[in-house]
Every structure is written in C-alpha cells, then in structure tokens.
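Encoded as structure tokens, the following chain is the form predicted alone, with no partner shown.
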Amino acid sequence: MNDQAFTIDDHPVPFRRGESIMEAALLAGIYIPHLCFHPLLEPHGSCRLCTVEVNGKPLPACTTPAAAGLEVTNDTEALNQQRRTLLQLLFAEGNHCCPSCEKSGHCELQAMGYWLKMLDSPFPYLFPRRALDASHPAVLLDRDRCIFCERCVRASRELDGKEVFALAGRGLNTRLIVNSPSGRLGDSDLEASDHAARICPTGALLVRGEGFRTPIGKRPFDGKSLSETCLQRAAALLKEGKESER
C-alpha cells in the first residue's frame, strides 16, 4: 500500500488530500449506504447509515477524513444489520406508501429498503400527522414522508443561496418548516428549477407533472441495484467537482 490509500474490506483505495472516506469508496466503485450524504453538499452525518468500522471503531463514512493506512469495514453483516434497524425507524417514524407514491422507483429510501433485504419492521409505526403544504405552484410538500436528512435545506443554503428550508422542534416533534411570512412554501422565492426541489431522497418534495413521465419498470432503480446507481451519479458529480477545483 502507497502512502496514499486505505482498506476497505481488504481493498486498497486510493484517496486525494481532503476526501472523505465516503468520497475516496465512491471514486473507487465502492458503494457505502447513505441517504444524507449528497456528493454537491457539505457532509451532514445524520442518518447514520453510512456506519462503518475504522480501525475497529464505528464512524460515519461520510464525515471521517480518508488517511493512509487506516483499515475500514463496510460489508459485514454486523453493520447491516444495523443499518436494517435504522431503515426500520425511519420507514416506522413518517408515512411511507411505496405502491401509491409517484416516487416509487426513483426514491432512495425505497431502493435502500430493497438493497437491505427489508422485509418488515418490528417497531410500531407511528403514522404521524403533518401538514401537507400545496400551495407552491410547481412544488409539493409532503412532510408525512421527510426523513430529516437536511438534504433539502443544506441545497437551498449552499446550492441556491435562498435558505428556504429549515428544521424546527427536536424528538417526535421534529418538522420541516419553510422561510417564508405565511410559512407555505407558496409564498417562498423556492423555484421548480432550484436544486432543494430535487435533490429528496423520498417523495417529501416533488416537481408537479413529472412524477409519472418515466413508466414504471423504466425509473433508475427498476432496472438497476441501488448501489450500482449510486455509484454512477456520485462517481460522476465528484469526479465533475475535483476537476472543477483543479
């Protein structure tokens, strides 16, 4: 191994200075389980699924510094079995109808549920009430189905430069709020084109008209595994910015 790379699971990965090692496995073709983690956005850490041992010790992929030398497991059963615990909570904690939802087949949490082998939950679910907002003309929110991976609002921050969205209350009370007078996303400068618009993992926000342009058995995931999709969209957009960099 050179002094610029790491293991993972035993493969060696090449890595440049400032990468995560979340950025360096995407580079290398190495798919991690992420649903926070976008590769235009500043590392957030929240999900928690991109848990992996460094050294023996668990941290998230997405927010740890690659280095030479360190030794990082990712596929084991152990950590994805975890990461089956916490899709559990999240499916359990919002409202999430896959067969009736126009997100189905493009919706991260969906393809995770599938990539995991989740079969069922054994918590309650919660079935929470929260206001559906469909007052923006070309934009809807629904907050039955937010997973609060902050995606959303780190984009409208640091890709739009409008701050549209926020998050509000801690625990169960825990929701997606707009910046606008009214608090209706109808009444904020959020527009269809902006990235905070597209960038759901889930179907919380959704452009109007485009849903159902794609037939089902044709959407990114109908065809395609989870991982391998991923790892084409992030190999991509990172690749995209270190040359924009250089």
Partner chain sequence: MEKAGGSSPEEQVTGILRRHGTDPSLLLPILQEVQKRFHRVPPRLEDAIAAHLSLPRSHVEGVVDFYHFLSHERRGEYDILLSNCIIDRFHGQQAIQQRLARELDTPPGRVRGDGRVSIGETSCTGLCDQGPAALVNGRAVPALDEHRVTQMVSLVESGVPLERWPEAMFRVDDNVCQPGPLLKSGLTPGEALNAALGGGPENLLQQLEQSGLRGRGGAGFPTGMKWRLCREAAGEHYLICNADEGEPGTFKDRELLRLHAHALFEGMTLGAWITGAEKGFLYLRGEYRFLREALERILDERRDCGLLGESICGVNGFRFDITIRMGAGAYICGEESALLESLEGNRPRPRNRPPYPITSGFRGKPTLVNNVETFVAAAFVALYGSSWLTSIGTDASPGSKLISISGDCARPGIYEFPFGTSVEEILEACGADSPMGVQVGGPSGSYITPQEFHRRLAFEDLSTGGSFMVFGRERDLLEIVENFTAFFAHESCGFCTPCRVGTAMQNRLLKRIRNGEETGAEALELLRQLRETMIGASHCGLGKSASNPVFDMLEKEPRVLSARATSRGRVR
Contents of the next structure:
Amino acid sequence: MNDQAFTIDDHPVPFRRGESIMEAALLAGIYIPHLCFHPLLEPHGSCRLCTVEVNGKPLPACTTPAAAGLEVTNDTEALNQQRRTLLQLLFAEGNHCCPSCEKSGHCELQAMGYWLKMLDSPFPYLFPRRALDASHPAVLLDRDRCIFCERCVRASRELDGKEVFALAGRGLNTRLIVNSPSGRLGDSDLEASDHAARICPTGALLVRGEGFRTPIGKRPFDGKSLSETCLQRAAALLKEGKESER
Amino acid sequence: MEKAGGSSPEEQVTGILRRHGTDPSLLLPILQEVQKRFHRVPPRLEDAIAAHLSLPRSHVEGVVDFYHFLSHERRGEYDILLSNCIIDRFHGQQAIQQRLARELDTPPGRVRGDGRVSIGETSCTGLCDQGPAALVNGRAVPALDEHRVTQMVSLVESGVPLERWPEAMFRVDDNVCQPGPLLKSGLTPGEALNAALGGGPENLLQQLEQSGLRGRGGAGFPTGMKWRLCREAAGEHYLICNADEGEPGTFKDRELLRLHAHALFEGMTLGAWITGAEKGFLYLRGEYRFLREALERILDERRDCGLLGESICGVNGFRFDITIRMGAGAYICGEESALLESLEGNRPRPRNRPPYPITSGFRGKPTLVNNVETFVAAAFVALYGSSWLTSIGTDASPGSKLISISGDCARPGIYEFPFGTSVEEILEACGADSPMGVQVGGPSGSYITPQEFHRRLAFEDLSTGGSFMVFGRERDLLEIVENFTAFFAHESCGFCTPCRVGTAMQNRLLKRIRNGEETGAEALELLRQLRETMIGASHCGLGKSASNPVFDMLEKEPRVLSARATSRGRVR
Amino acid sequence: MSDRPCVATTSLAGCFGCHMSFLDIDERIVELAEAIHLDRTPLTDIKQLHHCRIGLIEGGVGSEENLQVLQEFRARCEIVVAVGACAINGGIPALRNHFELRDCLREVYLEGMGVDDPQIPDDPELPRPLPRLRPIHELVKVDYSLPGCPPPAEAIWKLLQDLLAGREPVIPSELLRYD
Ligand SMILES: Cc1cc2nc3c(=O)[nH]c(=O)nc-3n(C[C@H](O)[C@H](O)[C@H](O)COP(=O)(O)O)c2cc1C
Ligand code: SF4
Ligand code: SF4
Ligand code: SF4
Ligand code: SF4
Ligand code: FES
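The form predicted together with its partner chain, contrasted with the form predicted alone above:
Zooming out: every chain and molecule, the one shown earlier first.
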C-alpha cells in the first residue's frame, strides 16, 4: 500500500515505508543517476552520482529513506554538473580505454558519460598500474576499469552466499581483492553464473566469451539512453523483489 | 627474526590467537601484535587468523592494508617513521630524514638490504610542540636533532633493542604553558562520582544541560543532550572515549591523558552511570602508545578502589569497566562511526547516518561517544556544578578550551583560554610576533590572516578541536597548503568518489602549480570545481572539509597562487 | 593568402584514424575547401604552421617532438581542439603507461618476439620518447574536445561548422561516443 508521498522536482512520488528515495523514484519512472546502486543489493552510497538535494541538503538518494513531504531536487544543471565532475574524476582515476574495451556499449560508466554529455576529463589522468587477473577460466578481472562500487562484493555476499571479493588499501590505493588463498580469481569459488560475475557496471569484471556476442551498434546503450534502459531494468527488478518479499 | 623464540611463525601466531580468543572484533589488536612480532603481517598467516576468527581471508587482508602501521611487506627491525606534519617540516624534518637515510644507508620508503631498518613518513604524531618527531617501532621519539640522530644511528647499527634505548630519548615534555580552570582543577578519585550519585541521574543531566557543555572533539554537539538521548535509547549500551586526536597540530588530549586521567575515567564512568553502559573503550591513537602503560595502571588503581568493575562506589548493579584499544595510523578513525567500525574489527569507513551512535553504535547498540576533554569537563561539572563552566566563556560557548599551539612562536605548548578569547590575545600569550597567519582547527579548519586576528575562539566564531598553528612571515603558504592536501589524500578512506579521487587531484594540482606546470586560471577553476563537488557529495566530514585549506588560500591570498602559477606554466 | 579562416591539423601520438574519419565527410570536403584555408596538415603535407583560427589535434603527447608541435599549435591557433580518444585521454598509445619506458623499449627492440639485430635506435634524428604518454590538456590549454576513436565524420563536420560559424560547438548525443 502506498501510504504517503514526497516530491522530486515537483512531481509527486508515492512510496512505501522502508523505501529509499532512489527506489521510490525508479518505481515512479523517475531516473536518478546511479552507479553503485543496484536494485537487488543493499544500498551502499559510495559513487555519489545519485546525490540529490533533500529539503536543500545534499544527500545520496540511494541511502536516504523516503519520507512524507520531502522536497527532493534531482534534475538540475548544478547537480548534473556535480555528477559530471564525479564522472570525470572516475575516468581520470582508472584506465578507461573504451576503444579497446569489450564492455563498450554495455558499460554503465560509459553510458553515464553519454547521458551527462561528458566530453573529456579536465583532470590529470593518473594512469595507475593495477594488476590484471586472468587466472579464472570463465571470468576476467581487469582492475584498470574498477570504480570500487562494491557491487560485486555485495552481490557475492548477498546474492551468491559467497565472499569472493573485498576492498583493500585506502584512498587512491584502494584495490579490489579476491578471497582465495593465492588472491587469484582462478582459485576462488566464483562461477560465471554467479551474480557477482555479471553485476559489474564497468568492464572490470567480464564473463569471457560473451563480450562480442552482441555486435557493436546493437548493444544495450547503443542509441538508447542510460535513463531509459536503467529505468526499465531497475523497475522490473525492484517489482520482482517486492513480489518475492510478500 | 621470524624464527625468534625457536617456534615457527605458525606456532607463534597460534599463541597470539589463543590469548585473544575468537571474537572477530579483536582482529585489530591481534594484527598489531603480529606486526610487532614479525615487522609485518605475513600473508600466509592471514589464513590462520581468518579461520580462527571465522572471517573471510580477504577481510583480514583488507584491514591490514588499510592501516598505516600494519603492512604485508616486511618493515625494518627498526621501523622509523617521521612525522610529516607541516610544523615538523618547519622544524627540519626533511633534513633530519635525509641525514638518517644517508647515515643508515636506507632510502626513505625502503627497507635496508639486511632488513635491519626502514625509514618512512607518517601523518602528524601529536608532538609538534617538540618536533621534529619520529616513531620507532611505534614508540615516539621527539625533538630530533643532529645529536639524537647520531645516537639513533649507533643504537640501530649496534642492534640495541628498543627497550634498552636511553629513556631520555623517549621523554615527552608536557609543555603546559597556561593552565585554566580545567587544567587547574583537581579531583580525588571517586569524588565526582560520589557527588553525582548523591543527586541522582536527572540532577547530573540537568547540571550538564545547564552548564551548556558542548563536545570538545570539534563538532560541538551539546553534551547533556547527547547523554540524555543515549540514556533514553533502548537496549544494551556502550561508551567510548575518542582519544584518536589525529587532526594535525592537535596534542591537548595527550596531556589530559597524562595529567587528568582520573578525571577522564571518572567522566566516562559517569557517562556509564547515566546511560547504563557496562563496557567502555578508550580508543587511543597508535601514536600515543607511550601513554598506554600509565593509563592501564590508573585503570587498575580504580578497579582496586571500587571505582570500576562491580558495584561501583558500593552501588548495587552499577557495573562498568574500560578497555584501552589502540589505533593503527588512520586519521579517519577519529570520525566516530569509522571508530566504531575499527573497534568492531572492520575496515574503518564511516557509516551511513542516521542512525547515529547514540541509538545505533558499537554492534548496533546505543553508544555514547565523547572526546577526552568533554569527559574531563563533564566530571568537573558533576563535581562543582554547572556554574563551574558558565562562570567564564561566552553565552553560546561557556567554559574554556584547551588549545595546542605549535609553529612559529616563542612558547609552543598547551594553553587553556576562556571561549571568547581573540586570536590576537592567543598570539600574545604564546609569543608570536606579527605572524603571516594562523591555522585554526588544523588542515580541516580555517586559515586566519592578520586582518581577522580580532576573531574569537568560540563555536559561534572560530571553532577548533584544539589545533592552532602559527605561520611566521618567512613561510610559504603554497608549501603549507600542499602539505595539507597531501595529508587528506593520504588519510582519505577511499570509500566515496569525491574524496578518494578529489583529495588526490587537489594534491596533484597543487604540486603541479608549485612546479610551474600549471597555469593559474585553469588550475584555479579546477580546484573550485573540485571543492564544490567534495563539499556537495562527500560521504563524511573528511571529504567535506578537505578543500578548506585550498579555498582559504584562493580566497584570502589569491596572489600566492596566481604569482606562482603563471610564472612559467603551460604555453597558452 | 585569402581571408578565409585557416585550419591546421596534426597527428601526434595517434594512428591517423581521426584524420581518416575527417576525410569520411566525403564530397563535403569540397564545400569545406571553399570555406577554409588548410594550413599545416598531413592531408596536404604543408609543414609550416601559420597563424590559424582552428587547430585540430589528433593523438597524445609521447615524444619531445609531439610536445614541441603541440606547443606550436597552441601558440599559433586561436582555438585548439582535442580530436579523438588519444588526444583526450591518451587512448591506445597510453597503454604503454602501464610499463616503464625502458621496459617498453627493451621488449620492442631487444627481447620481443621476432626481433632481429636487437638494438635500441639512438639516431639523433629520431624524436626522443617521453617517460609517460600524456593527454594534451595536461600540457596546453585545450578549448574543445571531440571524443571518439575516431569521432564520427559527422561529428567532425558538425564541430567545424559550428566553430566556423562562431557558435559554441554542440555534439548531438547520437554522435557522442568514446569508442
Ligand atoms: C575526519 C574526522 C576526524 C575526527 N577526529 C576526531 C578526533 O580525533 N577526536 C575527537 O574527539 N573527535 C574527532 N572527530 C569528531 C567525532 O566524529 C565526534 O564528533 C566526537 O568524537 C564527538 O565527541 P564530542 O561530542 O565530545 O566532541 C572527527 C570527525 C571527523 C569527521
Ligand atoms: S569500463 Fe566502460 S568506461 Fe571503462 S573502458 Fe570499458 S567501456 Fe569504457
Ligand atoms: S569490479 Fe566492478 S563491480 Fe566490483 S567494485 Fe570494481 S567496478 Fe564495482
Ligand atoms: S569523505 Fe573521504 S574519508 Fe569520508 S567516507 Fe568519503 S572517502 Fe572516506
Ligand atoms: S583516437 Fe583512435 S582513431 Fe584517433 S588517433 Fe587515436 S587510435 Fe587513432
Ligand atoms: S548510487 Fe547512490 S551513491 Fe552510488
């Protein structure tokens, strides 16, 4: 039952107790940009792309509970400019060479760049040297493209009942590690069918042999905007989730 | 060294693990002991530690990798970390470091070939009043000069164990320069408790509320209200004293922990009485390990005279004890929710709030967290009543504040001023002669130029956790700001995008400007853009305040940047 | 010299793919040739750079020579545009930043597969490689960026049209891509 409502950019949005601003928005067909949020996972709050203003205060939509009467601002030039800056920071932080990336066209990070009309990053590119892990027969871990959203970490724990991934280090030295005696993916209990192997928003985790199944030009974000695709996917998953909770 | 004691590393770790038990929240103390024993946490032992605590191996690895004082790579048998706080820099840290490196034949950041010694840097060690300072295997060595370096070199080369180094090398002066009501007040152990017990909890809460006491850790939350809200929260309670004191230039808790430990523990016990907490922690920053023994002794004394443990002060059912837990080189652990994560044995990243610790803190239970100075002041309010605080200070900020003054002044040290004291008066007191400016509240605070020296120390004007750095006229503001940005980049926990990447970019840009690789206008524009995003989107206070020094410089001394940034710069 | 606006182009550490895409504007090249004066560009092989309205830069900066050319473009062009992934973020050539330059040289000239007569070239005529390949905005001020590898011909056409008409260039979303 929808008991109450709040507003996003002056549109009334109904919500159920316990929903976040993000969930309520997606179910109401309103897109709030997000990368670390995933409808099947516990909210996390690390990418900050979803930052909205809640009664004038900047807060992440994915971790802020919806409440009656809130006034949320989402789609403004100032907030989108801030999102663009966040994205520019992410692109300058890792090594994102889209021309040589299998994920191109499937990638939420890239699609976010298109959605926000990001043309370049004005920041110095850091060109980190991160270890590639090709030890798993079915899944490739290319840390160059990792944005530390911990979707794989959470999916492994929450959906697969495993603990394949974790973060280590701090600050710019944050790195994704694998829970296996050797630290290599091949020695972990990850399977290609795991949610964790398929939930990465970028090309950091790739299931091998599938990358080019969909030809360039026909990929999910080719010619379609991120918001459309995300709204469809997320609303379906969220509804499914709600059904199963009943 | 790994073979020391005849038993294998595995056996030694088993011994350590057995002593600590299987509670996963004890991961950090276990790792600290392992690091001490092996000069690293050997990756192959992580499996045993993880299995013993029923944690994934990657959890252990992730925690080790977070803290500056833990490492997978072996550090030297003598691991020397020099404080790179800007004040220690002023005092010649870099020259001392080069000298050590040369004489010990050990390049900074490396371990010498024979494994004997390693040299590195660490964030402010809280000894800026007697720097430059170093930590040798975690033990503080202040006042490094040529003589002391020579002494250190020969002790290291002849392999004298740290315990047998001359005591004088570790002597930390208290440098209390100007005591006020708080530093001058005394208390016989149990006195404040007995006074409060007589009046009942409601009376103490009212005294605290009437006193207007506000948290001394920086944010200034009204203490009485915090205690009341926490008391009202349902369920088992915990209590924590935040002694992480990590803001560069802050060292006032260091002296409170030495001079007023009884008052501190009494304040904590009062908090336990109010909230019903039976277990308390003193989270002491790793750099202050030299304080630990004396603190443990005082805890024992208090246990012996019935001020801790069962039936405190003879009151049936009043049960409380305090455990000291050490930090391991992470500024973010001063943020209360990161501190909670650290205590629970997790990577210390700040939590999503609400809920706040008063309702959901340690292990999700209501938890009272206060700064050292706050607990000490609370004990004196319990003893002397609210007027003890309200008789001085301002309306919005009653009482006095401990300030640690460092930098270019005649008498660096600990001062206590009533709230409302002006910067001018403070400078007069510490003997600073027409400085270029002062940094109030550390790198995350504000830079104050002479035009603003009339401003006052108070929550409503200049708020500070205690850091007060004086910069003489000969100082280079750009160097100072670059140092501050390096601090934030080093200490960012890395959880959220704006701070993880933003702090690094700030530092990168400042370096480029100093090297003349960046033109003024564009770099400034980027720094502004970064600031807006870091303030608007960061998850916690670290990221939200990390651009303050850059912004202050841009706004208050714009010439410093433009002069440097356009002198060579990029071809336009 | 006519009073038509001058346009110059260059390829630094790039593959000429962006130039090829430029040529994909097909017959509109005639229209363009009437509207502009082409200054230094690999398309005409003119080597001398004069004062220009627009400079299109393909490729990042991987050698001392790249840097020198880039600085010359910045000094002589009113508007500098980074064209393509390489100019904007280093692109494929920046993959070498994963390794030390000396290791790259060793692999390519000494130890790699199929190397005969192993030696690292040191002819003074050859431009010296820089330790790291860098996007051009880190070295000079860049006015506009046109992403893509290469950017679609349509996008290059649109950009030039906008710039020549004195408008802020706008890239339609369907032409915005990073690959
Ligand atoms: C990055 C950061 C670092 C902090 N460091 C400390 C610290 O070292 N000591 C401290 O008492 N409070 C620190 N705080 C504030 C604490 O989060 C918390 O507000 C304080 O311990 C509450 O105690 P109080 O009310 O007695 O001040 C820090 C906050 C942030 C955001
Ligand atoms: S992960 Fe996405 S953004 Fe990164 S290189 Fe691949 S396609 Fe591009
Ligand atoms: S590998 Fe992918 S899902 Fe995992 S943290 Fe990195 S970007 Fe996120
Ligand atoms: S602001 Fe910085 S310290 Fe705070 S959570 Fe984000 S990354 Fe960590
Ligand atoms: S961006 Fe692509 S097409 Fe253009 S030069 Fe670089 S590699 Fe070649
Ligand atoms: S989606 Fe909310 S912070 Fe990432």
